[in-house]
Amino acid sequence: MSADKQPGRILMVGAGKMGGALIESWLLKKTINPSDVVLVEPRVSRAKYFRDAYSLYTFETPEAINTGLGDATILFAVKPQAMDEVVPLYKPLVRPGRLILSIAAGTPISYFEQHLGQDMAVVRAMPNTPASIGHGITVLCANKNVTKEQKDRCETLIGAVGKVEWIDDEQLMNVVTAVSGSGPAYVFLLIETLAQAGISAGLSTDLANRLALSTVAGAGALADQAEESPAMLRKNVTSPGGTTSAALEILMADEGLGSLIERAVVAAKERGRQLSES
């Protein structure tokens, strides 16, 4: 899709975290026009808050929707456990061919074939919170309807909060979802657990907690931008016998750090499997 060919109508069902960043920063980079964006939010204020602040088309339920949709890509933006409520209403307003994208966690593409049609064209999404602040990475998988067109303005439309991958083994969702999905929860815990090493160490709380959290955000911005891989990054700043190497020694050992992230990976992709499958 060229840069200059926005992606159509879209019938946004639900303003929440992510759904309200997708909606700001289309808007914000003039990815699609105000007026081409149907939102339907039953919480008033939340729906209130986009009418007043972008002139929105507002709505409680798909019922009450009273603008022509066209060839809209509804995308859905709820929690995974309103889907069995929420999905169902908008039956009568798909046809064949209709591109369908979630960013529901844990959904799978046969649940939207199962209750919309299996002649539905389906994305799924998996993106992460940093693409609350346009950081995000977003995993997609379509199923056999999607035409090029329909990925390209998925790309579009996702693209707009940060990088875009497509995976085409839809059972790789869990695998995803455990390392950008979660992830943003490892790298939490980590500036956690290194500014309470900090402190226990003798550090102030509060430059304990600015020095880990400083720390973890410039090595991630020197790693997206360098040229060197994470691990030539890493041996570039260890001196032999140096301190560095002297945590490291404790980090990748044999039960270290390594041993732990592949254990946590292991852990959140068969969760996912039985949330899937639940």
Ligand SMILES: NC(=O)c1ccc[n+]([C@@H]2O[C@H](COP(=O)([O-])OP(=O)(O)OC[C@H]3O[C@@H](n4cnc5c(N)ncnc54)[C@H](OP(=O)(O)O)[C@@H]3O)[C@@H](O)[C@H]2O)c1
Second form
Amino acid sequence: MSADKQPGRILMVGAGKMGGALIESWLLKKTINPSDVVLVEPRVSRAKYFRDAYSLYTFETPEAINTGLGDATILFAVKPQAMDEVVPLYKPLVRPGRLILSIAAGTPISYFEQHLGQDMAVVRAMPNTPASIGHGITVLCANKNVTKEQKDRCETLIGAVGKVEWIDDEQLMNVVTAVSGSGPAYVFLLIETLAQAGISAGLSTDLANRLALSTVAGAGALADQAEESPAMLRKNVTSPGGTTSAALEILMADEGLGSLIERAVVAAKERGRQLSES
Ligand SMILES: NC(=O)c1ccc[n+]([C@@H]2O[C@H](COP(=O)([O-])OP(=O)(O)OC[C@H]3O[C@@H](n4cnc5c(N)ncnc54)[C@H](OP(=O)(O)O)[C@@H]3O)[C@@H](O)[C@H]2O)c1
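Can I have the other form now, the form predicted in complex with this ligand, not the form predicted alone?
Zooming out: every chain and molecule, the one shown earlier first.
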């Protein structure tokens, strides 16, 4: 990355699964220098890991930070239920020029404006778990205070763990969460159920598991790389009257997979709405 694209200092709040994956991607891809990552992580073993492995500045609390932050991005990567305890502690660290970036599911932009200041630049992000291997997709939504440079900074930081999309209407975040945020779990369930069906039909457990996993992974990779749409890829492997066709007649029936997934996404979206209002 060229020097003018360096995203500046990052104050990372929480280095669990997602925060840790982000830090490791930045450092391995040289998106950012280790000396520009300041980590607040109360879990001693986790902080020690990042200190020993990458020489990061680590602190147990924000009050203990004794290094300059400049126009840092303050990235909240703690559990949504910890936000009420954590976010107000950062009020003394906010000032114009600094950017708030949050990956907490269900925590709206207005929450950060309320606790940290209406004039703060805030970006809300919804990543998903394949980010842990650099294959995530993250949807971002900015408030009106966010500059073009700050949006570019977010794309650089979040782009280190996969693809990035923007939405203007924050209301859509609950649908995004229901599709891509929770979506990996639907796919894991597909692997489990496909394997189980194979076992029920006579395959050994090991073989059924391997077939189901490689089929879903391979089909996903093909759909990602192919020029054809998923619908076209499906038609291409479905001979009239053949085996795939016999299965798809069941999966694509009125009460089949389409209607099930639709109900699942509506339920997840509704739960997201309830959680963000509670
Ligand atoms: N994982 C995903 O796939 C995924 C997907 C989408 C969005 N997200 C969002 O990402 C955020 C983090 O999720 P996660 O799965 O990475 O959770 P996690 O593994 O539990 O990580 C949270 C980390 O923050 C630490 N922490 C707790 N209190 C803190 C404090 N006061 N200051 C600084 N750090 C603190 C935790 O330490 P302790 O363990 O000691 O409490 C833990 O290491 C959540 O808001 C979640 O909604 C995650």
